[in-house]
Each structure stands twice: as C-alpha cells, then as structure tokens.
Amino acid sequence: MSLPRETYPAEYTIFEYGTPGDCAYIIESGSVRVSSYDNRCLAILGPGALFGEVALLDQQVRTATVRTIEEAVLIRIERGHMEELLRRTDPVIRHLLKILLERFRANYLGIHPPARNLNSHSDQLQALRTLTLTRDLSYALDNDKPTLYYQPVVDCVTHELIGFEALIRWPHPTQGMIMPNEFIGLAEKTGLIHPLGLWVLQRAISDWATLRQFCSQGPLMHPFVSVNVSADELSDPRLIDSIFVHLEARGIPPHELKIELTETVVIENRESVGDMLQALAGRGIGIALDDFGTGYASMEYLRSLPISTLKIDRSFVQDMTQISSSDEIVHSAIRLGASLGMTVVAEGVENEATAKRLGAFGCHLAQGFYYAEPMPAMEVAAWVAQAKRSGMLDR
C-alpha cells in the first residue's frame, strides 16, 4: 500500500502568507518557491526540504506564500502529529524553541504575534527551573556542595549491621533539600551525570573507610556499601580506573563495594551496560539489581549477568503482611535469588512484623525506616549505638 501524498500542477499556490496554518508538507519530488508578504523569494527547495512548519509550532499563520516552481508530489504533516511531539519534549526544549519563534517573527518578518498554545505558563517556569538548577548543580559539584546519606542494611536473622546504601542528597541554599527523583534525570539529560556519578563514588568509599567500623563481618557475608549507578554512568570508560583509584588509595578491598542498578536499566540498555558489568565482577565488585519486580527481567539476565544480590522492590515489601500477593511475590523472590546463589535484599521495611516475616522467610538483608531513615555519615555512629541499646541491632 503506498502512502498518502498530494501532487500539485506548476505554478500551484499552496499556501498564502497571513493565512492559517494546519499542516506542513515534506517535498517527495519536484520543487517550490517561497515568497515573503512582499513577493520577495526568500528559498528555492527541492526534494526532502520541509516546510509549512513554522506555523504549526506555535500555531500562528503562515509566515510566507510557497508556490509550485514545476510539478511537485508533497507528504502532508498534520498539526495534530507535530503537536504530539512537542507535546512529549522536554519542556526546556518548547521554551526554547517559542522564544526563537517569536525572534523569527519580529526580526525577520516584522511581525508580533501573541503567544498561544505551544507554551503554557508552566512550561516556562518548569523550562526556568531546569536551566536554574543546571547552573546550580555544576556549580555545587565544582564546590563539593551536595552529600550523601546512609541507610543502614541489617541482617534478618543475626541483626547484626552488615552495610549501608549510600544516597545523594543536594542541599540547595535557597530552595532546601533537593531530591534525587529531580535533580539526576536533569544531571542524565546534561551530561552532568558523569562527574556527578564519580563525586559518589569517590565520597562513599571515603566515608566507607570510616563507616566499615560499625558493620559485622559474617561468615559468608563481607560488609559493604553499595552506589547506585545509571546506564550513562556505565557507558564511561573512567569508571573502572577511577573506582580502583579511590579503593586503593583507602585501603578497601573491591568486594566491599556494590554497584546498584535497576531492572529497567539493565532491561533498557543490555548490550550496552553488560560488558561494563562483567568487567567491574570480574575484578570483584559486587553487582545489585535494584527494584527486582517491577522491571520484568527476565531469566536470562539474572543468568547472563553478573549479579551477585537482589534487590526486591519496597512496593512488594510494604505490602507483603496485608496482601497475600504481595507476601508471595516476595517469598518467591526470596527464593529464587537463595536458588541462584545470590544475596537478597529486602527494601522498604517499616514495621517489625515484616521484618519477623523476612526473616521466617529465609532473606538475607533488609532495609527501611523500621532500622533507620538514611542519615548523614557524622550521625552513624550515635544511631549504632541508640541501635544496639534498644535491642535493634545486634550487640
């Protein structure tokens, strides 16, 4: 089945200067002129230029007259398709692009057009806002102004503390505490993930030199703290070295680190993350697959990579003393991460009673505000020792 186009005779007008705009056309073959509001030719295009487009984007009227120059067979793009793009673009991107339109417009036509329709009032304040903090975290990184905090893993059954996850925290001096859920999709986006991801890793194997201190050394489990890591984190060929670097300057053997990673991002980016990983297990870095549940992995990935712990999603664990689902989902993890010679991690405990459960059920390690919220490295030590007096962990 071919595909809808439009052929036009020479000397065809397609569109006047002033009118509405609706659609905007690609030229398949054949050519056009386009003609400002005074019939000046301002381009002469051929076949694969675009036009129409800009009275599409911000939804004003035509900026010029295109006429046929000879026979020309178009591909029509409607409004409705374009607006569904700009609709799914980051809005930094639409805020850009309407202020460029309105410069257009005013400079090159002479014309002002009120603005509609492709940016709302919020857009621009999300659109200030990104570029706001984009500043702000590159200058914070070059000044060494966001921190981690630690949250404490327990052993299930002996309670004794084995490690700590380690959290970035930004600490805004105007807007207060910044969460990671918005400032790493905007360092991802950036660039500025890379020296962000190598700032953690360096600060949490500093702090883990002092922070080892307090953890158990098991029979079967080394104590750890583990990072969190994204597929743009993995795609840096200084990972390696860098780790390596810091873990020897600090006298810290590879096996106490864990490179966290969710399942969508092992999902999403397989070949491009798994060499990384082989690479980091072979020279004994503990690799986690964090979120375990909501991503669908698959078999395969838990058997082709070099995962070492599981991670089950807080979502599961919260639930698991209400919803019987959920307390399957969990106890079947449990026992496919036991099967596959892996440590399991239960995330997102808040109560006893689910830590009683894990614990019945054979799981390893838990976490969650039921041990302690994630706190600065300086507050470790009080929390160990009010822990172990309550009877929370293990003296």
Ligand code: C2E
Second form
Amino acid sequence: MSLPRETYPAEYTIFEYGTPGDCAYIIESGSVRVSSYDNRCLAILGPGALFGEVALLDQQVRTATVRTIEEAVLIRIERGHMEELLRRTDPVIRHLLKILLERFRANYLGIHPPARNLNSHSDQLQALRTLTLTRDLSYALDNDKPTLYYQPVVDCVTHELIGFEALIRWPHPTQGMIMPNEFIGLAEKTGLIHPLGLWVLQRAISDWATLRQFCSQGPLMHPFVSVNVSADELSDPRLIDSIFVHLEARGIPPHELKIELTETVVIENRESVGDMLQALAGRGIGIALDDFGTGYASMEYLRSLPISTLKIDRSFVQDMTQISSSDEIVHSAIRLGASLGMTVVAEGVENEATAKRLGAFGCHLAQGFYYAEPMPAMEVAAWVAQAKRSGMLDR
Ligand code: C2E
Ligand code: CA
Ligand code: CA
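Switch from the form predicted alone to the form predicted together with the ligand and print that structure.
Following is the full complex, with the preceding chain placed first.
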C-alpha cells in the first residue's frame, strides 16, 4: 500500500489537542513542534519521527497540538491502514495495547476511557480468558497438572481391543475440565506446545506400559497407543530423541507407538513434515493420517509418505447410515487404505448400525462413543471387564 505524502508550509497547524484523530504522520523532511493543551512545548520532532499515533490506535481525541516550524513533508498513515494491521494481530496483543494506551492517557493526560459498548466488553472477556489460561497452562505444565484420557480402538470384525488413542484434558482448578480444542491452539501460539507435547508423549508411553496388558495381539495387528502431534511439535528437534529415550526406558517396541497428524497439517507442511516422518517411520514408529477426508490429499502424495494408518474423519462416519454420500466416502476410504496397504480406523462410531456396516465394508478398526468415551487410565480395567461381560468386546 502506498502512503500519501503531503507538503505543509511553516507555522501550519497539523492538528489540535482535543480534536478527533484519524491519521498519524511520519516526518520526511522539515520539523514540527508538539505542544500540550496549555501550549507548553513537549517536543521538537525532525525527519524520521512519528507523531499522532496515539489517537489512531485507540480512536480517541488528540493528546497534543502539532504545528510545523518550517516547511515539512509528511507521510500520512490513515486509520484504515492501521486498523487492517491491528486486525491481523493476535487479540491478546490488541488487548494489551489497548490497556497500555488507556493507562498512558489516564496517567499522563488525565483522560479516562469512555464507557464500553457490549461488543468490546466481550472481546475483553475473551482476551482476559486467553491471558489467564496461558498463564495457568504454563503453571499447570510445571506442576504436572494436565491429564491424558484414553479412548479404546476396537477390531471391527473380531471385537478385540487393539489399542488406545491418548487425548489430553486439562482439569482447571476454577474453570472445570478444559478440552484440547480450547488450549492446544493457545499452546501453539505461545510456544508452550513444545513442553506440552513432550509431556504428552512421555505420559502416554509410561501409561502404555500398564494399558498394553488389556489389548490383544492379533495375527496382523500389533497393539498400540496413538498420540496426537501438532505441526509445531514436529519442528522440535528434541522430539524424536525424546520419544526413543522414553520407549527404551519402558522397554516398549517402537511399533507399539503411533503418531497421529491431521491430513491438513501434513498437506500444509509438506517439506518440513516429510523428513520427520521418514525419521520416525524408519525407526519403526507407526504414522497415522488423522481426520482423513477433510484435507484433499492426493493418492500420489499419500503414497510418497510413510503412512501406515488412515483414520477416517468422524464427520463422514457419524452419518454414514443416514446419508448415502457419506456412506460412499467411507467405503472408498476403506478401499483406498486397503489398496495402499494401510490399516484403516473409522473414528466417531456412535451406534451399532455404524459398527456393523464398517465391519461389512472390511474396515479394520473403529473407535467412538458406541464403544467408549475417552477415560482416565485408571478406569480402563473396569471398562474392559464390563465390555467383556456385555459382549461389546471379545472375551
Ligand atoms: P482428534 O484427534 O480427531 O480426536 C478425536 C476427538 O473426537 C476427541 O475429541 C474425542 O473425544 C472425540 N470423539 C471420539 N469419539 C467420538 C464420537 O463417537 N462422537 C463424537 N462426537 N466425538 C468423538 P477431544 O478429546 O476433544 O480432542 C479434540 C482434538 O484435540 C483431537 O481431535 C486432537 O486433534 C486434539 N488433541 C487431543 N489431544 C491432543 C494432544 O495430546 N496433543 C495435540 N497436539 N492435540 C491433541
Ligand atoms: Ca487423533
Ligand atoms: Ca480425528
């Protein structure tokens, strides 16, 4: 965007204290005097200086009067331009900027903010929640407070328990249980995702040492624990070493761990993800493509990556028995996975009719509320016993 340049004569008033402000200026040449409401000189500014930015950022009146001393060429920055930049900024940063400006106006100029409208109030509440959650999350991590739940993954045909997907939960001391969709994004933005991801892997591997006793060793299928990993985590060079250190410490073979990456993450990070996946798969760890069907990965591309498992997104599985296009998509995905030699998992199985249909399609594995909701590791033994009694799981 090109910014307009304007020439002003000497002793010209650019703007006056107390008037509405809708632009800021950068001095290209010449000089200006900045004075207070009672005409005290606050500053003399020359080439390169910026002025008028305070009113631009918080949409209130000018906090000073500015007059040229000699002829000056000024570059004008319009409010729209600044707003566009601010709009693209993180809401927390926007909120902090607003607080700083209010404090500046109150402390130095004695101007207090006007009553807020409802909209900005809810923005503020959201920003404050984000800020406190970020602080609490970093404290929770230092104190081992997040927890992992485990959702069983069941063989569609033999009804044996084959593995678990680890899903993070954060029991917040005052706000109740916070689900991953609310804090994983936050952890990514703040960099907390790195310690968080390492914690998840370590905890899942150590819990698996106990949970694996509940799973069956099929002729074609190894029991496994599956861990979700986000794009940012993969950029951490410590990740791979840390995985192998924990596996070795617990005596767990690498093929009993699967790393889940969503199809969108894989497509959007083609270059960086490829090497990392090769390094993991080369040492025996399973790679699962999560939310398959939502990201338009081409067959060609799928074949180029060391993916061993396709997880069909729950949006298709959930309504496959009602909507024929979903049914067809699930069926094609199962055929595609089989033709590429991959294990296929259907996510989001919520009823018996869906489970049966998946079995008829030759789907290998399934998970969903029909079998069980994610649960703490401590509750797995009781669930297995009950599921065997009811015939949900093979005895
Ligand atoms: P996801 O990997 O697709 O995980 C499956 C989500 O579907 C889980 O939500 C699970 O509780 C839910 N689900 C399972 N069965 C059913 C069902 O039958 N019906 C319905 N409606 N939902 C079902 P959750 O635990 O809230 O996790 C949401 C997402 O957060 C996960 O989606 C995953 O992308 C992310 N996530 C979870 N744990 C971690 C983690 O440790 N690290 C990272 N990076 N991401 C995680
Ligand atoms: Ca997953
Ligand atoms: Ca998924």
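Numbering follows the first chain given and starts at 1. Since the structure is predicted, the reported quantities are computational estimates derived from the model, not experimental observations. Definition used throughout: the rigid core is the maximal C-alpha set that superposes within 1.5 Å between two forms.
Enquirer: Core-aligned, is the CA shift for Gly348 between these two forms 2 angstroms or more?
Expert: Stays below the 2 Å threshold, so no.
Enquirer: Verify the C-alpha shift of Leu50 between these two forms: is it 2 Å or more after superposing the core?
Expert: Yes, because once the rigid core is superposed, the C-alpha of Leu50 moves 2 Å or more between these two forms.
Enquirer: Rigid core fitted, then: does Leu74 show a CA shift of 2 angstroms or greater between these two forms?
Expert: Yes: Leu74 shifts by at least 2 Å between these two forms.
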